[in-house]
Amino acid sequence: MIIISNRLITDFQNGYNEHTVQAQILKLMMEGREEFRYPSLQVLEFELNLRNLIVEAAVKLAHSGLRFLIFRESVCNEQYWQRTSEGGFVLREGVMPSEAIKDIYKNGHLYGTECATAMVIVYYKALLEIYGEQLFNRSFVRIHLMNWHYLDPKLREIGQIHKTSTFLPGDRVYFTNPDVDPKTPELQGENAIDLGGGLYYGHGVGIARAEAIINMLNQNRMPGATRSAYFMDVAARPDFTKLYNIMH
């Protein structure tokens, strides 16, 4: 359900074509049991448009050539990023943040990392699209790409998963592999972006349905494993109101 300024919205009139990601999100929000609260209609519209850009950024990253490599083997374009001893990527001094993010999409074959980093890249790319280069560069002066431990405070919520019954395109979701083979600890689970329509983007597996991601994880279980990998009823979402306020 959607609540704007403490008022339940039961008949949302919008200009989105029924086949758009935004229209799909509205339908899920209206029909779900979860409450989605907004201080204004403008914040809701910002979220819908940013979620659409998150989906677009995920699809583009899936086709960028970005490789799946464990952190100790990660690689990046040293012209824009400095690789840390942990396997993360830190923005180089004097490099425009927007140019560095765009380079990952342009020269994905020069990069390799784990799935958590890919999720962070997706959110940065979506914000670059909605903010424009000037505001993005002012807002994200220092970028450290790796996992949830190095998130910019403006994005810390994407590292915090919460139980939900309503999954929306643009959410970060998680498939867990409880009996993972100790030889492949990087496959203890798969972070993914919900693309809508039953599809997900998971780095290393690409764009796939839940069954394909679960099958991939099940192929990386310890000998004698009895528990299947499964989709968890949790999601992580950025604070859309906070991100909206940066623009206003």
The other form holds:
Amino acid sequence: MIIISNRLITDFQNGYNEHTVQAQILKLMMEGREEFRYPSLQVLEFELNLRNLIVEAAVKLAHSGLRFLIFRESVCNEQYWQRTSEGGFVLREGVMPSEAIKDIYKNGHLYGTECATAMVIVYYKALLEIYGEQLFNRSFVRIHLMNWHYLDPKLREIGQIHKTSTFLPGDRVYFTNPDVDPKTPELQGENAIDLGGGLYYGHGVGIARAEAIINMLNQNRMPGATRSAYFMDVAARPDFTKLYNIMH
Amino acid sequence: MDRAIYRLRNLKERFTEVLYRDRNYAAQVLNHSTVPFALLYVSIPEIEAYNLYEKLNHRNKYAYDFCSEIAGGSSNFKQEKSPREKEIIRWIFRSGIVYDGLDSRFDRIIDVAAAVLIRQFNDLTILKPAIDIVFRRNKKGSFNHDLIWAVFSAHRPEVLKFIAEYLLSPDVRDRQLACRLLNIGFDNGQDNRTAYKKFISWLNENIKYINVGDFCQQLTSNPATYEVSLENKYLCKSVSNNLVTVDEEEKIRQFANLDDETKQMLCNYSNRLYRANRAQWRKWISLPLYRQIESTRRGGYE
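Now show the form predicted in complex with its partner chain, given that the preceding structure was the form predicted alone.
Then the entire complex follows, led off by the chain already shown.
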């Protein structure tokens, strides 16, 4: 259910075509048991648009050529990023943050990392689209890409998971693999962006249905494993109000 | 250069000299029981170039295959859960950690060996050295997430104890990491000993009732690592003991309906009484729940 300024919204008139991601999200929000609270209609609209851009950024990243590589073997375009000894990427001094994020999408084949870092890249790209270059570059002067570590305080919430029963396009979700083969710890789970319509983007598996992701994880379990990989009932969401306030 | 790695380079040079003179003798050198895994690892190019694989003993063949499997190439590696294989993986880990930092592939092998020993062989003897490596790598700024994941996957409270020892470290990086892994706030101004004593005292009181979870940094920036099972603490029953009587089951059911504050009050009192006077505790725990609450609120059971 949607609550704006403490009022339950039962009939939301919106201009979104019913096939858009925004319309899908609204429908799920209205029908779900979870409360989605907003201080104003503008914040809700901002969230809908940013979620749509997260979905778009995820689909584009899936087609960017970005490789799946473990942190120890991670690679990046050294013109824009500096690889750390841990395997993360730090924005090079003097490089525009917007240019560095765009380069990952343009020259994906020059980059390789694990699934969580790919999620962080998706969020940055979506924010770049909604903020525009100037505001984005002012807001994210330093970027350190490495799973949920070293997150910018403005994006801290994307590293925090919460139980939910209403999954929305643009959510970051997780498939866990409790009996993972110890030889492939990178497959202890798969981070994914909910794209809507039962599809997910997970770095390494691409765009797939939940069953395909679970099958891939199950193929990487230890001998004698008894537990299947499964979709966790948790989601991570940016603090949309905080991100909205940066724009206004 | 690290002293151990410098010694390894010397060893490798001597091995290569032997290899140029006598291939059979070189294989015997590698097969010697005192040879560290790292020498086998750095000799892989020579093993392949001089076709030494068939001359290796079982330990070395298995270790070689283990490395190939992790490297992702074609390998003869067959995972077995026998004591013999466990000893080989333990050799890889135990003799290998001295050379941690040799190169990233080597470090990955060490991490995988630790994970196999903990997750498949339930070998808890390596927890302490594995945690030491985690902290050593932290100071060097090298990757330690997989090793952290491996040690927590033992799901043992001893892990917390070993980590807590780093709260006493004079190095701030150690104390910071220890606080993060133990999920306690870091305060640079705090006296090391006080922080350590406080944590250890809490741990000793609750050790039997702690469930240690996974530390999955892939999932979240703040992995929940451990929690006290209030039900177990209330019944003074270790989490490792899964057998529950019908009576206990009923008590747990009633206990579950209480608010958090009352739960906490009851389990703290139950635990204190259990340690102070076992006979009194038996009488107290057999009381109906409302009377347990009454007596605890009054300040104790007479």
